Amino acid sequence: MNLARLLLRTALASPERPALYLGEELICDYGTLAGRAARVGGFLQGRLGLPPGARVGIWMANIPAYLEVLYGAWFAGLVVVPINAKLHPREAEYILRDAQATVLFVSEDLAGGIAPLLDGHPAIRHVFVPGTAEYRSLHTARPLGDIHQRDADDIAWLFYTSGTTGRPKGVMETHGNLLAMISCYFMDVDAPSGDDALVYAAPASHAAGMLNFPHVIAGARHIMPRSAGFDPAELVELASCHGRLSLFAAPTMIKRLVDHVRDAGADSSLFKTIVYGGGPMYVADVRQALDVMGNCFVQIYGQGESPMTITALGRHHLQDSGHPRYLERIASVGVAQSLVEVRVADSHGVTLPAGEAGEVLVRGPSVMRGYWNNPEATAKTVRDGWLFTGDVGCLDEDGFLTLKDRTKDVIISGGSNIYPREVEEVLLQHPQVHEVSVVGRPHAEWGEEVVAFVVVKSGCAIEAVELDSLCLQNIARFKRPKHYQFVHSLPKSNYGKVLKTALRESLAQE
């Protein structure tokens, strides 16, 4: 089953249904969107002669052309390689080279930066920039008469990991993987309808872009913000214009949106579903978000290796404040999604009992085919069908998974494991703490000691002794930070994740 059939199905049934907007402006209906995708596919297959399985790079901001390029490549049976628009040109060039992409679609704002790097590139033969005459010529190509047949195990999306621990690896996500993800979305996350509007506020190269599938199936509207990114004030305006707005957001983005809605007194009822993931959402932030915006949140936990499809924490869990373990549950990432199995294991892969921390493993039809041209990494990560995520967590007796940290972030002090998130949750209880990140620093006697980087709210001041007292009231003495560094901001990746590697490097330099 080729994913392009999802778009064609909706276009045939409801061709005049509005499909794509730029801000408040209607760009095209579903019939037109599918027609453009068929012509893009016809150009790539017919005029360029790309064979099935050839890789097509997409390095674009969130612009209207994104969806027609994505589906156009699938119409022709090709593999898309979406690249985060926030990456440096050299990072994008590495991905294109590793994927052996032969065609690149790049938005105008990024084209100038990568052009010098493509001179003499061994694989890239054609570069298209939406908005130019050359790109518009794609729309004059003969549309494909039929979608190229793809099997469930054929690669659809080559997803490159963030590369925080080295060069990014290409995750081979198949048509079958993504169809399993879509099924889980309808069963465990949300049920979009034709009245909904999906706004692409986070990079379409990642989870935000993958939300397109269930919304295409439902015949919902797709909105590219004029900012091509995340702006809380713009999102509120789009919600007022379109209503029933849905989006994917990282926890740092949610915090900014909630603060804006609260401060502006905006109507939060116009937001239908906000899916969050990509990092921990602290309990204090979850509770504030629910207080300000109501029952519109769903949490997902997944990885590129099992996209958006490991666990989910549904609206009903987030709203069940009367449950005796409510605070524990909203600190978790929910329960296994319907089509996967999740367990926690020790270093030998042996399943651990409820309550014990170990590595999170997942098995199911959403788990990747493997890493692109990297069989050694594949064999290390997928064993006997189980994906070893590299995340530390524990399952409770009810099946709720609570993540501790990445295995590389666990602090071992005096032979005891300290999970940074546990310390961070406590420090965030202080009313004047805006953000915090905890890392380990080498210590001659204890192996490592705990260091907390703290961002204080604007206009406030905190003494380290206050934070120390707060920790001593809530966690064991050996877990409390031995040093507090007050900083103006925390270093973050292009996806909004705090870069603990950078924090550890800054401590090493000191």
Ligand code: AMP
The other form holds:
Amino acid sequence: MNLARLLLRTALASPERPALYLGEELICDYGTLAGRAARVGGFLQGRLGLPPGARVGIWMANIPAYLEVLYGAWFAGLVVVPINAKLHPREAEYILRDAQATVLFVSEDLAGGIAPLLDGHPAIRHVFVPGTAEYRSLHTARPLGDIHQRDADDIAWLFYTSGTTGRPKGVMETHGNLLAMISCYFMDVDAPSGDDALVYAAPASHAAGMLNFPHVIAGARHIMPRSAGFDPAELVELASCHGRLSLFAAPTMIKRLVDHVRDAGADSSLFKTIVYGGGPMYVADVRQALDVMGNCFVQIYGQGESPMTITALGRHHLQDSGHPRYLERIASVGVAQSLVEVRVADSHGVTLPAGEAGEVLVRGPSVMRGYWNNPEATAKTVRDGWLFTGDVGCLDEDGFLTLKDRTKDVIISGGSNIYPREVEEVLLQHPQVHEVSVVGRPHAEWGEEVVAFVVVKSGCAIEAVELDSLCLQNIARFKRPKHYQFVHSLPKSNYGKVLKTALRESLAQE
Ligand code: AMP
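Requested next: the structure of the form predicted in complex with adenosine monophosphate (AMP) (the form predicted alone having been shown above).
Following is the full complex, with the preceding chain placed first.
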């Protein structure tokens, strides 16, 4: 078992099939892509002598070389450590050191920033920059004759958590975990075909990169945008060149894409499948997205510890607007994916009845082997085979999971739990609210009080009293914000997630 077989199989059956594009330009077909990966693997194993299981750091923007480096490492039985290209060089260096990576592939735009940190580095011995002559020489190495045999339990991808509450941890995702993820993708998310075109508009170090697998299996086209990132206008252009696109996008990106398609009057049928997840997508935004773009959306809920694979909310549920619980369903993250079990439990791990909120637990073949070099954290997070996700949610009678918030984001005021998501959903009903985030601030009498950060749509103005009365009409009095802070934007992580920790810190500094 080895993920590299997925590429080899497609390449053997259909070598001439177009595989990789930079914007509208064809870079190579499947035969060439697999051939290059076999040579990269041959170089790493044969010339550098890397033993199976050695770690290969990948700190690259979304450039065409991404796939050949990933698969090249797997050809040789190595472990990839993809690092978000938007991180600071010091953060990237921390990950490389923690992973004890000995080789680094770094894109040209990032190479200069990290070079000084690699001088005399304790682990990194070799650095390759795609586009340089030295990198091209990898393509002349002797290709590996055979893919290195791996077991289901061998690590394929060391995935670093975003580390919003401390140093990032390396999640050991095995070949078996990722194959389970891929199976669920075909069953619960989307079944790509050879006609599909997958565009990498979000960091390939995360979910966007993992979508490569089902599309490699299908022999679909892989498109790296020239911007190497997310640009709604560029996506519309790419779609007019390649046909309907598929992509992964964080909810904040979808909002921008939908606004662009609507404002530019662009053709809304240019997207085949948009997989969203990684953070909450509010009901008002889901409805607008469906109105403007039609039924091309599928939601996934996962985390590095069970990559992309906890629940999914499929097209049929998003489309079923006549269902009596339609609004609750589109506010949920859907139902357990086919190969995993999901339950909601109290702090002792005891299952709670439907409708009660508790921690979300998941068990199944996608759950990580553990945290890299961190058995204590592993023991705390995976107990009796169940992954404790740190997310609070509740299941309904039909098996739909609604996420409330991360356990640490729940506000406890006067002894009652307040889930920020519930308050945010209400505030977003105001037509002039663009974005909102609700956090708790320490309060001498109540323990915590609710504060809302609000971004108003451009050219609009809102009084706090309007938002207060909206809350009074929709939720219990004690849940409504005691303070509103009107801001120009919300702090976001490199994956587009709102950083509640930063909001809480800004309140603490006041
Ligand atoms: P990461 O490990 O960086 O992918 O982050 C995973 C976390 O993102 C989860 O534990 C959730 O808190 C959040 N998340 C992922 N998918 C969703 C989703 N569909 N809706 C809401 N939050 C999500």
